Amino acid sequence: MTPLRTALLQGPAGVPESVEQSLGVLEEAAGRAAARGARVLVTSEMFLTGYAVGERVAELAETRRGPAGERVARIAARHGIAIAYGYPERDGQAVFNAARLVGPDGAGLADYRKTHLFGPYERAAFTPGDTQVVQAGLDGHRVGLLICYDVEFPEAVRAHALAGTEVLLVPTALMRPYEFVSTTLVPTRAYENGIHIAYANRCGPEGEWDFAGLSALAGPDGTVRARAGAGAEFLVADADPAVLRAAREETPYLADRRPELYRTHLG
């Protein structure tokens, strides 16, 4: 199987972008990425109206299959490439901070919602998800989401690994001083459970916020395919499925668990 080169969009940097502008950077960026051979773009966490909205939250948000939504599946199929994106989704009076992955033909592959909220904002704002592991199949690889905050739990990344996920899209609002989280806790993810994590975060000050940027491909074997800097930034890598089962060869955690003695110590 060939290895799924995987493009990461960091930004955009500045004021939240209106929905209007995002899509016209996203096109952009889906262009560049099918040109180098990417399989599927990640973009960050609520990459289309910004993290930093506030209130205006419940206003923005919009159904899976609302107009903004519609135009990123035409992006994919224009550019014949695989799209996860970040997004408030509404679902009746509920809100969710919401990722969605859509096919190189446009439709609809992968739809989460976060299930770990970070901080006042996030709970204040949104509804938790219910669903922990959301899985995919594209061009034969085995892709699952996650946002955030989800990645930073040991349990939601090894749910993952269990169920069979080989890379893991993330799309990200990582703030500083936080940045150790995609420096070294994301690799150590990534290489405790022998999977690729496609990390796609925001960059520069947004409201209260400045975002840490340092968006990374980590594989499976502890190294880190590709690595941004703090500003907007594009990333192309390959996620091989050659190195994943070699990695997993190597250092077998996942063969070798013992969950018989884990259960009664874990909430």
Second form
2 protein chains.
Amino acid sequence: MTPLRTALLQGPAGVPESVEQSLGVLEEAAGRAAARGARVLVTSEMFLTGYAVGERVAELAETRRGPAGERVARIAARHGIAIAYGYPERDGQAVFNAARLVGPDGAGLADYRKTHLFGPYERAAFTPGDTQVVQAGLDGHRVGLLICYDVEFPEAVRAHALAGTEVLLVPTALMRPYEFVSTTLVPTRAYENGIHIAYANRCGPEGEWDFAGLSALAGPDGTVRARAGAGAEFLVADADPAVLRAAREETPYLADRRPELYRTHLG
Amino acid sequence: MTPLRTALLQGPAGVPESVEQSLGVLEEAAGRAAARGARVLVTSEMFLTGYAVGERVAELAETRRGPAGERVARIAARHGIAIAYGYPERDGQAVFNAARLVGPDGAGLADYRKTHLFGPYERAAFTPGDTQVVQAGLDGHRVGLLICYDVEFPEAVRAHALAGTEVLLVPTALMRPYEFVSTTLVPTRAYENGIHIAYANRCGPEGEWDFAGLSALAGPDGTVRARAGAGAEFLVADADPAVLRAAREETPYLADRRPELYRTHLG
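Structure of the form predicted together with another copy of the chain, given the form predicted alone:
Whole complex next, starting from this chain.
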């Protein structure tokens, strides 16, 4: 099978709360990604609105197929590339920290709501999701979605791997001083599960936070296929199923688990 | 509470199959560790006999309180230091890849049998253990035991953390080219669970393997408190409960888990 060429857009969307500017950045990135042969473009968490939008998150939130979402779908279709993006999702009275994957024709493929909310801001702003594993097929690859803090829980990524996820797309908003998560924990998650992880972060100061950059495509063999620095950056790298197969032969963690011993302990 | 000063003995025991030589190395290391104020000394996996003993493992195996074990207990008592050591344990017809912790008075505190056997040699030589979490109290700290490949499974370490383990003692026999496990995965395990991990490896060539060294005391805050190189080495560092408490406040992973979402996936 052909590798899934994956583009990661690391950057602030521009001015927080400026959905218009975010869509402009996305349009440009989708064009660059498609020109380099990428089949999917991954943005940061809360890409469309910015992360540090405080109490305005409720009014900025829109439904899955709201006006900004429809424009993302048109960008995807225009450039013939799938896009996984973060945004605040409205569903009735509830607001979720969400990621949506649209296909290269603009059709919705998967919708995920962050299950592990991080810190007081997110807990005040969002309702937590209640479904751990959300997947879709893309060019014959099984891709999954998680958001930021989710990936720090080994259970969440293991659940994906056991359900067949091969490439995990993770819009994120990792702040300093948590660089360890991107440099060390994310490569471990990929290695211990034999999957690729596309971890696309924000960067630079925004509100009370300073985002760490360091976006990465981490491979199932412990290598990092592409790694960003601290500033705005655009990465393209391949998630290769041949690397995945070789890694799972070399370190057959999924086969060597002993779930009957874990059950009583993991609550 | 006082930090648990922990010594890690990295090295081949000397000639494989020479239990006598291993006990000599241990005696010397226990003296050095005690002189530096350590309260526990951790050795590598299969320390007493060597790892690459092939089919002789069955005859080298002895019960928990066999002759070599009794001599370890006397070494511990002589130097007033706890010792966690790896050896092949006989129990009737079965042979386990085991770790035993004896206290500073030489009394047995905990016995663990490796639950995740690695590769064809271990699967042929050993019966897998059937108890994931084995713990003991040591100077007011809750310590646990795992062996090598076990620690690569996030479930095994999570089980310990949820059961209250604060310092995980891990005799290991990590070969090249799996250095990633020590450099990256073990620090992640400590970080994602808010615990200290004392990972004591073999080093250098033995039989068909080349052991990687790189023993470490990994901290709950993502730092590595002490790290060995590739050759024979002796490390001493503190597992400090104050660091553990601060890390768990900073990254409250255990509190932020969502076990109700994992259950259906983790089998």
